[in-house]
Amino acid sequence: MTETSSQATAGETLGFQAEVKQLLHLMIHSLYSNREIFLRELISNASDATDKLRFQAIAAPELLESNPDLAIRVAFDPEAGTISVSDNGIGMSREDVIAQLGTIARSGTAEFITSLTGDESRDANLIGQFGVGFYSAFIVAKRVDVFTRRAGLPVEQGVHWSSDGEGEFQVADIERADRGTQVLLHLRDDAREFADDFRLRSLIRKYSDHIAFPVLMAPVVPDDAEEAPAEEAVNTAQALWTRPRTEVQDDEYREFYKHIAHDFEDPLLWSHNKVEGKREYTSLLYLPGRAPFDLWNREAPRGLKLYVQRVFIMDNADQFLPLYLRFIRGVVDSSDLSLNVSRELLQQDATVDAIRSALTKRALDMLNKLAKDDAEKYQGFWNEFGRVIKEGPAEDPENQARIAPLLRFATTHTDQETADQSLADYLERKQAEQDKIYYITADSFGAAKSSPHLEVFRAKGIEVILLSDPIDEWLMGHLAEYEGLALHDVRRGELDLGGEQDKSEDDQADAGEHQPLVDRLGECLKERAATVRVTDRLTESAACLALGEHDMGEQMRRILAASGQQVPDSKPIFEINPEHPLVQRLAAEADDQRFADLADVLFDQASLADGRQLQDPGQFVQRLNRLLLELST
């Protein structure tokens, strides 16, 4: 079963990329207890290579050479302790071999390596998501040989790659009559159990039954047999998504997900749907259980596997789902697109737009179904992917009504940091005449929870949503209302609790008798505050900062500044609580310098409580020290 090829020339020894060395070491140790997945990964790679040849042969049928029947072959030799996985797919050139088997040419490699922790189950998931299935061969093999020739190249341009996975690999030119790739594993002594007919067939049926190409094995025959029997297909060799849903078992759906997503964990949910009529396509969408390490890299590969009339076209076709659903995995198979469609053409195709709209709604319906049917499982999903879903209302206004029920928040109802309350939960608890949904944004949950802006809401028993993700202000800027109620930032504009709160005349913030203090503060703080006014937000604090109706909040200002964009000029509104002893002390202060110091300290305290950075921390400390010394004398 070893590769038979004449002359090997132009051999050279090369070093693995540093990240590959780390990956190999971590993989062998992290995945040791789940070693059997090596076969799934190698067959998956063979399937991808065969898919690519079938697609390229549409435009260039000569690539099929004299062997048009595409298949994957698995063989073994128990005496030699070897397993071979072969395909007659697209194959690799010498340059392909060095690039694909010696390096990890993918953005985020360093981030991926640092994400590995040594925790076996977690690292196993990450390794699969990174898509480095070939290296899983070294979990069971002490040495791996690869024999390959790219379709269309002459037989003398075959390549032999070999490595023990320790740090170097060898590459040599060979003559190879067959196109495609053979991966030959020389098993470690403690892995020779896999060189067994029953074991291999069981693993193929378990992990690769859905592969659309036949996975062939020769049956074991007695030594005295007159002739070797023909190979037979171990798998069903029918694309899973083309089968009726009633004929597909749940375990088959789970294994197909692991095949296309390179994930070692089961999906949370899936949706298999066939559309017939004006447009004809089949989709199979999966909801992963865990976020990939590169979820926040907007340039990372994402999207669905695209097939046209069951012919593989491309991986990561991101035109079929919006960016905020980039975690969805799956397949779309269209009967209406051209076989020679490109990424550029997909962006201009009305059929693609229609499928994208339908798949987006289907994905959101999956999530809403999960939220209704299994709140605990949905909470797990939200903890992993919630921040991405928050991009939805801005990116997809058309589906805001579907996205809003999916959002989860922390609120003053529980005062717990876990974001597990929906907008529907909020409405169930709102006061009878309450006509707004109130929220506050801050840099952290603690800052939001302890904000002085919440004092009057706590006093009156009104729930407030507590937001602390950097994206939250952007989210709320696009999610204007829910179920007819406006969402309102408690720091913005003058406080209006609506018809739900009757106010007596004594409750109204009245600047009349306090106007001299307001005017004096306004003059003193004119460089720092847009205006000064008496507040009815506060019951315990002396002062707070409020935003104008159209002012940009601190979260968005920092995001713009960090991205190098110009931040619009604006000053906060300084609001004072005239019932507070500090404010009363300030009103009675006759010394102008001491008044200025007290005003600045009060403003700086309000800034800190609002999560802002002080413009001049040194001055704040000096003023505070002067005032403390005066009090002590």
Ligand code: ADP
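Keep in mind that this is a model prediction, so the values were computed, not measured. Positions refer to the first chain, counted from 1. Definition used throughout: the rigid core is the maximal C-alpha set that superposes within 1.5 Å between two forms. First, how it differs from the form predicted together with the ligand.
- Core-aligned CA deviation for A60 between the two forms: less than 2 Å.
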Second form
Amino acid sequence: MTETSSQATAGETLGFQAEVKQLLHLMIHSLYSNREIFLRELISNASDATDKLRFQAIAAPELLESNPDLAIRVAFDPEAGTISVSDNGIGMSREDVIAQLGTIARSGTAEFITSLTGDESRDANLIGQFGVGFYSAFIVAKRVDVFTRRAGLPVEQGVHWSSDGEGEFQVADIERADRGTQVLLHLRDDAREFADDFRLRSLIRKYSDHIAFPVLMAPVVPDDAEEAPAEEAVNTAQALWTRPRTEVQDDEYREFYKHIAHDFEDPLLWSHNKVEGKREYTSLLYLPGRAPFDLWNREAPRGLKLYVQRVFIMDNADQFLPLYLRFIRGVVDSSDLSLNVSRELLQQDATVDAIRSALTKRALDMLNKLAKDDAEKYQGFWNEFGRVIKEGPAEDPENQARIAPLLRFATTHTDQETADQSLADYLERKQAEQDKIYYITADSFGAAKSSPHLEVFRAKGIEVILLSDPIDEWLMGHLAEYEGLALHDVRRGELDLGGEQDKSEDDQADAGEHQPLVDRLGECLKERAATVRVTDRLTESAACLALGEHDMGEQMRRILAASGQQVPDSKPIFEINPEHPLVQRLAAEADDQRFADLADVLFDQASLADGRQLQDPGQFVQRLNRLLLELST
Ligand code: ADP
Ligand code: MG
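We have the form predicted alone; now please give the form predicted together with the ligand.
Complete assembly follows, chain above in first position.
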């Protein structure tokens, strides 16, 4: 136990949460080549803490004590091999210290860790997006001491936290006159180069220039110095979004993103705007390069950092963007909201609604611009976030026209699983008289691609969008049209392939010719099929299942059933291909039992090809075997 002060009491040694131990270990190895970022992370935390104090002091000015000038200080001692980053921000109580510096509170952390592969370069990326800020200190430090006191608590309730990052940490009560936090790094022997004036100043300028509070440094002072030389701000100390766009460098935008998003990686794109007039606000929206590990956790924090007249108000203000844009990070700074605004108040504020609607358009415009300017980068974005965007047409019908061009799909044009075709690409290739955009949904790309429903489309050279995300049927249900063309499920209704379909008199005659077979099948399958008809869809397969125009698709049924909801009862339409030898064989079958067996097998096969589950798989196998045995005798 490290005794740090003669007043130290109630010292205890605690173990890190298991996830912290694993992360620490992985991080020290995987971020080693980029270890200078520890300073950025510590200054970022100091800035967050200072922001929080400034906010709380609006309602409780006494929190500022006799020390109202908020600043961050960086000091070092080359002889001792130490660096210190301190702030006079909100500070931490003993409970805060144990909770914040001993555990990782984000839900899903354990799952995240199990997803790490042990492949260091891959894991470094994953860890980067997880954002393990404070712990990055251990990349360069063999021991870290934290001295802190929460604003508003008495001097005796200071806390000293100390750890060598090997699995345990010590906590002790100390007396601490200064409010806020000091993080003291005892550098590893191979990291002592960082305890250097020039090095630290250039790192601060490189990574932390955008921090809105002054980051102060003074030269090393000998112990016997009469008077300490005045500290000076190393950074610009101006909130980045308040500066004119033309004066902010791309690198500054990138570093600012890492600070606010707690991300170690560069953003893909950003959009910085100042709105003046009836409403005044500034927004800086970022598109992250990678989806966070908890993108699918509905409880995961999301939203923008909210400032009112440059004063930080709250993190994760989720009222400023819709759910399907939850991956956008950034800042909104409004001059029209009150400093006392709360989450509850934000929910029913006309100003917030107006900003939300403007930011939604801005974000969508930013994405559309990326799609236009840089298809490859956009594809990277789509691969990470496309499934979230697909929630858009349902959540935000008003912006459908902005969302639809963002969608990317796999189609029969490439027959590749990569979803990289836009609706505009599709329209460019559509046939002259084609008046619908065709799609098929299935459980997997393979099932979609080889569905018998595509046969006639392939034969006629009509492109079909291949959908296999669980959300796709939902998406298509809400996306009724694009550029005036209806989106049509190829399984649905009677096929009318516009001018492509030559419904010749021959076909009509055929239909009549096959009526006896159709009737016989209808009788035989009356429990299973809504109706039986001669197909327009098939050229190779014997039979398929089609849906009525308004029947619910299989995907939706399964989603509803899984969520315990009532699924409407409806039977599929059974379509047969009279050209197929099996169907011809069926037509010629005199034996009623064998006819029924064959009819059921055909129906079951059509179900399987449609990705459905058989109601009675055992019976299917028995029937099929009966037929196979007959063949071999
Ligand atoms: P993040 O910044 O993404 O929350 P970090 O690992 O950087 O994650 O920090 C963990 C937590 O520790 C912070 O959320 C904060 O609660 C606390 N913390 C870290 N540094 C400070 C500080 N200088 N002052 C007050 N709290 C701090
Ligand atoms: Mg941090």
